[in-house]
Amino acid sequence: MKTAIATHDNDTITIRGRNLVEELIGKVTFTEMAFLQIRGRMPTATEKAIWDMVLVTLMEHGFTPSVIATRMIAMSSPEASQSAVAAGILAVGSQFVGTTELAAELLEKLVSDPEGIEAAALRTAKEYRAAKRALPGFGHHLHKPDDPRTPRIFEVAHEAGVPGQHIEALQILSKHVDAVSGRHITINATGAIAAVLCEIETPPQLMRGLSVISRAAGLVGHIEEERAHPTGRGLWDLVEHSVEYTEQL
């Protein structure tokens, strides 16, 4: 059994070859050793512009599933701060937050598919329309008719200059799904996200997990003001006036 990731003897701690008291602590940023520790190596500028951009994006959106169970359970548990935070994360999933490895997996699909990018992006868009499911990456239940965060995203991503062709395959899929469906629809956060960190060589297993990293912190905030300022009995009272039981379903 092997890691390259930690070790410490008496007198230092090393991780990922470096020396945390004398290299890493007051001398490099969270975003600089988030990208070491998952990557192995400190990243560039370009990347650590774009992960930067990815971790603010994702911190907080509201009254979301993740937010709901947080509160719920601090509520609850009012001295375990941690338990409300895992209960938060384990709502990031394929519905909301977490959906950029599905929507870079399809990406990555379109940039090496042997018939191009408008072929195949063509032909994705007519697929996903005839079997009625939702395309990664497209569509949002409030923001209409665009996500304001993906023209922010693109132009952040074109500011660190990335390369491109990821973003151009996702607008050029926009194009085709707009034209499939006969209506607009938006590329949302989640999508434009999935393209930038393409952009950049990020595997599309590793998304979630910065997703994690950034909704982590959003959770704490949520946590902090329902110390202050509880929600979470309202929410409990507004389920049990809402709900209505019956005999069969």
The other form holds:
4 protein chains.
Amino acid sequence: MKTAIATHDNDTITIRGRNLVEELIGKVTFTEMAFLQIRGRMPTATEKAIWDMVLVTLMEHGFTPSVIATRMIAMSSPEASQSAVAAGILAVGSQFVGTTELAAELLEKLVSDPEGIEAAALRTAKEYRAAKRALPGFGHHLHKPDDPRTPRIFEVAHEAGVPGQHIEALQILSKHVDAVSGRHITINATGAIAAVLCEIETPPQLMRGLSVISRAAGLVGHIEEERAHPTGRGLWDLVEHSVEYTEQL
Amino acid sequence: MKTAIATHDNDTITIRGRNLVEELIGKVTFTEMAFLQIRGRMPTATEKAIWDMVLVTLMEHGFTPSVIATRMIAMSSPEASQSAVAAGILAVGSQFVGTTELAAELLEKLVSDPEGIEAAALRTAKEYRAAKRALPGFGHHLHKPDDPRTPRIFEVAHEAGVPGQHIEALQILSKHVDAVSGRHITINATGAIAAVLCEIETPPQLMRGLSVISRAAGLVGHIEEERAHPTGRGLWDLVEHSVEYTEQL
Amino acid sequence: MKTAIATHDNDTITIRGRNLVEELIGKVTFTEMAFLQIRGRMPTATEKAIWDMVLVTLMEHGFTPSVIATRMIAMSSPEASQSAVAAGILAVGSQFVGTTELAAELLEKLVSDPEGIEAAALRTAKEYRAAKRALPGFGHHLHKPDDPRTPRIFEVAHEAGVPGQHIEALQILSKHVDAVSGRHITINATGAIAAVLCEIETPPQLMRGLSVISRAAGLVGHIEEERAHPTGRGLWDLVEHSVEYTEQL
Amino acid sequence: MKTAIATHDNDTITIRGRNLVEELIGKVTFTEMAFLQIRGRMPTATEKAIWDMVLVTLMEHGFTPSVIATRMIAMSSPEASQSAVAAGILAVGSQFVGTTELAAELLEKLVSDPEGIEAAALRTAKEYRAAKRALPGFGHHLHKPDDPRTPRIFEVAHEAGVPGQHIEALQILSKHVDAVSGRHITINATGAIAAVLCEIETPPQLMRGLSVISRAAGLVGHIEEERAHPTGRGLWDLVEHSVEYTEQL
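The structure above corresponds to the form predicted on its own; please give the structure of the form predicted in complex with a further copy of the same chain next.
So here's everything in the complex, that chain up top.
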């Protein structure tokens, strides 16, 4: 059994081949350290900018299922705030964040399609339309006609110097989706994040990990607010009075 | 029920009074965003430097109980990497990270003691010695005579411009601990982190939250390595062959 | 490192000294098996009756914080129902279930008080009254004047043949609590369960474990209902529209 | 939003249409109550026997990844034993328990195949053989040539009065698997459990829930042993000394 992450002896702690005390503490940011830990090397300026942007974008989304779970546990087990974070993190699953992975896989297919991106995008738009399936990375229940985050995410990525092929593929797909649907369907932030992470060659399975890291920080904010200004008892009462009992469902 | 964290409408997402798209994405780092989310305002340069340092220091410690738990879940439920992070985070409890909170509370008492820090530190050293209790923030089973992280943590904190009173209190306590014990006992990284977080007026209950955030990133690194270069089956075999069955314990 | 729980070889699986295939499968109930697993021996008829009663009583309490957390995770990660159970279990902490442990510790003190139960109970009632602290095991926000479960729990315990001393201590304490308070305060189900578990010499730290087992079954019921008849999206909308954003809290 | 699980008023607690105090406490076992909670009605004698058997069989398997995770968290956060159970439960995923669901789906296909079970079983055995895929419910790394639990599980199920069609389908499949493989491959306990749960019309997605309930009890036993006779520090040392650091993997 082997690891390339870390080792230590009496005097030295080594992480990814670097001396923690001499090369990392006080010299790198959290984002650089996380990239080093997860990817095994220091990020380029482009990669660092993308990670910071993605981690900033994903952190907070209001009273989502994840936050509600966290606050329920924070009110029940205030002595164990790690439990409240853990509960909220368990919401990072197929329904909300898993779509980033699916969007990324879709984009990878488009850019490597032997018929070219245009043809592949048109075919994909038609296939999903015919199957009446939701296309990962498209649509938003609230932000209509457009998700305000998407153009900003693309803008920052271009400024950071990404090659741009996956962003372009997503935009071409968007063009065909609109044409095939006969109406404008927004590229949502999930789709935009998938594209910019693909730009820096992030494996899809890591995208969920980035969400978890960012959400952990978001949830710590909610736990602290819940401690100081509790909503838990109010939410509990609200729910209890809103769910009706029936003999048979 | 009220929140001061976030709100949104059709076009705008507001977090802590700031426009996510215009003021945050592409303009702040993860660490600044996390500080804003948790503390409700942007950090000063000093606060940002301390958070980055603390988050960098806490991220990785080798195959700890937290990492072992995470890898066991990653091998069992590879389709749900959020579960593996959640399991590892649950190790952030009284035995390893809780000592940061205890060390912070101790330092707060020292700096506010009406008899002055010197007298309070001597009294504290004697009390713990008499009770044969471990003093939070002191001692390390591996790093002897000194934890290499501690002086670096203090150095970075001073460079970042902290007032210095809590660091000084910890150093005075250290002097008396050595004198009362008749031998040198190192200030460990946990104690040093407690001191520098106290320097920027971090409430003790938030220290656990910072650990959770940093550990989340550390654990994502282990999950990715476990996926690519599994150790889980080997660790399982190792454990199974090392624990002996007996009729009665 | 040793264990007295289980071992196996090619042909035989042994749990707590018993052959799983020949002595346990098809011959014992879940409750007997759980008792064997946790306590290291088969239960008496009394112990079995008490465990069944406790596990039955604790299983379901409506849309509690635990259930809300579970349903939020079930809607987010339907592919990982174990995560939804885990999230709900994390609610078994100091605020709701921890009081069983505290009530048990209080009863143990009463029955071993050198001045006798009557004197100890009166003193305890006065102390809590003077300190205006809630007495573990007393009071219920809904079931007034009396928690309907309490007399039934005592009745079943007596029928099962418990010695009765801890139940009596709780009833004596109740008498003094009413007298000192000048009004009737119910013995709640938590208090009653603490008493009957003390009757069969259950260590307080195990009481939380019994809650977790019983709640796990309760939560599986909610996950299945959530899958077939979802409430999650409705609860999310409800919460989101009920929490008001404010610049400052 | 509606629920058919539970309701309560000042005097009465109703679960699945039954009065908790009058009809359930002291009158039903844990297994009956769990069945009522999850399936919405009281079990028949057959269903009760099957659930007890399955819950007994799944409870304990030695120092598995699930148990190792639980013990790591128990040593780290002994004040929060619910966290240790939650961590271990997160191991109930695709690799170990998910195979029950897959085996159940396979058996459902066999019994409803228009060509009949014999033909479908032969075809299935050949398909898996050709694809060199592991067949869910077959094979065991330790119990060779036969898993000792399997015949006992079938025997108890027949005694309990199940119709027998799914068990028979699994046995027919086994016959063809052996013939096609040219050697005997055992039906493992997972396969046997899938078959007997199919016999009582258990939806596959519930099988994971039953595992979680049973494992919760198993894990509570390990937490209690870990508290009284710790192995955690020893396991940690063992692991740390067995994983070798390398610059590159």
